[in-house]
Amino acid sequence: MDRLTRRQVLKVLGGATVAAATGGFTGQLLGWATAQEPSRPLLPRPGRRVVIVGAGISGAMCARTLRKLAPDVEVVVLERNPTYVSGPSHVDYVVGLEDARKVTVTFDALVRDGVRVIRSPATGLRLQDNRVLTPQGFVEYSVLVLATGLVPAEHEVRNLLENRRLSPHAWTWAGTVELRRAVEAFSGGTFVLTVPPPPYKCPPGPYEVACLVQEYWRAKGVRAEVVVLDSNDRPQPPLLADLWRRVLQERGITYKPSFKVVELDPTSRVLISDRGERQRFDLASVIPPQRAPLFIEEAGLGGPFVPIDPATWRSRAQENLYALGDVAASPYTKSAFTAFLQGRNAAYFIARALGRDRGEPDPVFNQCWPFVSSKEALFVEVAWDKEGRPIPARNRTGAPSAQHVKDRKQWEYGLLRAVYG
């Protein structure tokens, strides 16, 4: 694929993580119907205005926290989707273990908190002018926060983009819905799921999907071989590698490490590795490599992720710009748990930069409860100090248990309430 075509493809995929709109949205927005020339301002010239691109967990939490820490500062959120569907629920929705309505939220609480929500994607940045470009016009800022999440780089696997129907995956909401349909319709054969090179969103997610679909098909009496092709030399995250190997082996799931898929052959239904290895499939779920939206790279902010100071989330290239969550090149795990804490913590440093010093928050840590079946989950915890350095003494793991499933769901529902009201 040549450079021009790649840019066109990534622009189509760019912006916040693609999500299907489920549920109504009653917040006061500047909607798609507001047609303006791109050269015109969407809002009056700001006094002190923080513009946040993306209302996922990190962006929304940053906005709500900023309103509390610096109530005199205008906070504007640009979000292309009318609702947010909880990322942690993608994997269990694939096999019908979660009701999408329970984990789909609007941005009404942000509006009630005084955040201005504009429903529009960001299409470009003019850093020298402190402007975010949208199809409707531009928005000026004093401080810019990038919380876009990642986009799937499907173009990096030959023939994948053109044959997306052969390989749905759960790393976008639209893909999650398609994968559920494919899993429900599957009548048997070989299901192959691939794991991209790190870093990618939700490191244990691929192995969760493999375990859940196998359990689902066995309950239906569908004869299926489940194969995991891993770009990495061991299951992720590394702290859970031994536990994952044991789980996959006990369940009869074929695990092939160091198998980086670079091509999908749609005619023969074969996945091909960078070393020429071949794996046939009847149904595939190729999880593509992931990276920042193209407009961020084109602005000169780095790629595939935005380099930041992990202590403050400030961009290393632009003093009045911050990057949070999955889009940031940081030591923190790309997970919903850390996205929540990053959004909260970054708000303290943004408020300080705007003259509102509210002290420092506690450092970031991560907890995760990966499914190994519908009734049991693992547990892992990692921590970092206030400079973003790992604290190995704080690391811990837990074997599969039913309590971990309860903890996972209690945490997720609590997280959505805390961020979205």
The other form holds:
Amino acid sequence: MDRLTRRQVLKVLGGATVAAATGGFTGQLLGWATAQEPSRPLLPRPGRRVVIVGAGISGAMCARTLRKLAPDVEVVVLERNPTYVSGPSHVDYVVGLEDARKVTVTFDALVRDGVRVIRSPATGLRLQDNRVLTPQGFVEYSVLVLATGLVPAEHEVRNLLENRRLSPHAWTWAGTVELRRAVEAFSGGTFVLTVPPPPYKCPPGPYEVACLVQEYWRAKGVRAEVVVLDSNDRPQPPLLADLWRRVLQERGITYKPSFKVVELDPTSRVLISDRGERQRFDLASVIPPQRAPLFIEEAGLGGPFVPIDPATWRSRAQENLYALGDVAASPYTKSAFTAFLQGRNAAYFIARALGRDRGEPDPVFNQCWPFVSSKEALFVEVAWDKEGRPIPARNRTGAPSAQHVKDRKQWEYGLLRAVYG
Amino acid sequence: MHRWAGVLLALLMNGFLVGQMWVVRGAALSPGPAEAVVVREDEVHRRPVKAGERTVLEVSTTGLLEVVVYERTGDARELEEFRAGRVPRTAKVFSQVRELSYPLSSVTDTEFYVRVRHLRPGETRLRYVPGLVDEAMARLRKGENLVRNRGVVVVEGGRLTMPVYQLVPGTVVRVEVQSGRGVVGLLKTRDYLDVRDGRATVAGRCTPQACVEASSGRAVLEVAVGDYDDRYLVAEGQGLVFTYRVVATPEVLNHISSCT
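We have the form predicted on its own; now please give the form predicted together with the partner chain.
Now the complete complex, all chains and molecules, led by this one.
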């Protein structure tokens, strides 16, 4: 069989999602791939309109901040999902530590603030006409903000796309639910979790999942060997590498660095590295590399992420385009913590570009409290100056402690209230 | 007392005591700044690197080398493996090189270990050029390019494959063939695996953008890296001598994260 290209794969997947969202799955799926560009506007021609694609943390925060800084500017958000499930909770949801209802929010608060929320995916960009394309029509903008997050590039691991069910992962919400089911049903054997090369969302996340599932199975009396295959030569982020090493060793988790999985053999249930090494599994969780949605790359905005000026979040290619959070090529960590600050800060620079100078926000920093068990978490902090340059003197780490678990949950619930409450 | 002080001073002047300390630890003395030393086969060189330092390792030989660079990971077994002459899985291996330049840097205090093996006998020299990560970043911010790592590779016959390190969007890989006949390519993982596993030939996976063919003498390949895919240097030919350089452009600043 000929190899599928990333373009072909994502087109079919993108089409499937769009078709599912708009009904009539099969016919629409086939139809979408050859669909004509939408010719009707979804909204009347704008005065000054900022269109934000994506209502995750950075997009929603940007929208609400903009409404405060520039109340006379129309803010439209395109969001494909009816709700947002908090990203940091994916890892603890896998082992039942978090209730999905507590960390699922709607976009009602944005609407209350005067943001127009349109439930639709973006399927394309017409940069020369300042248009975002959707299956229902196009939306015109004065300023476009891309806050789409990332999509898993499963096709980059041979046979993974065709065998997703063998290897659910917590880097999408659907995958998280599936992984939880698989973890609950697991009766013993070898669980193998893989770590992609950076940058990927939530660098400590894979090690957190490994620690939590091992604790969960031990408590249930399930005999399981937990193996982490890491594309990197040490656990991520590098500042926590030594602490992670110790934690994994203490828990009896097998850690294999520099093991880049490039192939899944579904018949023998084996993962194969680029060096030809083989690791057998009973249950796997291959976390694929991640990149910007295809429609962004197709618009010529670059890939795998959108290049921006990290001081203003403005695209290097387009004057009236900004990219925030995970989708941006920036020095900032791909985390919910920085997404919040990026959304807030970008709003100041967008408002300034629209003639509403409201001063300068504080630079971005990142804090993270990775679980090592249900009762303890690590801590790491890094910071950047206003140009996006790292400030090594601000680097801080903390060993496992119960306080870090409390801090983490307090931060996360606070974050959801601040952005969606 | 004074007599002993004189002896002590003399020993220190000769680097004797420092050298002895490393011998006790089973590793050779790391040469000081920009001071090249002749190294022996399988001698282990230990180089502590403080957080924020960027020390460039430079190795050159009149023969042909395999150079193994290992950074302490906290796994004691790996270090034992390295000391025993094996290659830990996290080590970087540079094969069939005549010259090598590779930066040793870290966000935390660390130790690097270097070992050379002669594939063809010769005199081999090693030195460390000190520097700081901040200095390198400042050069990029000023709009300058920066060589991240560099090697002179010799392929006397058959095929050589080697991973290329430190590639992020904004880096450029420049390959200059100095002499010999053959093909040098920079293949992405999928293509590399197809070649390695016999599903395709090097020529079958080569495009003009990713490979260069040298029939007699000089040829140049330049690949601008725009993604995070790993790439492998694949060279086939007779008497091929080429230099590769991984060059960071200021664009790299958009893609280098700090730590988390």
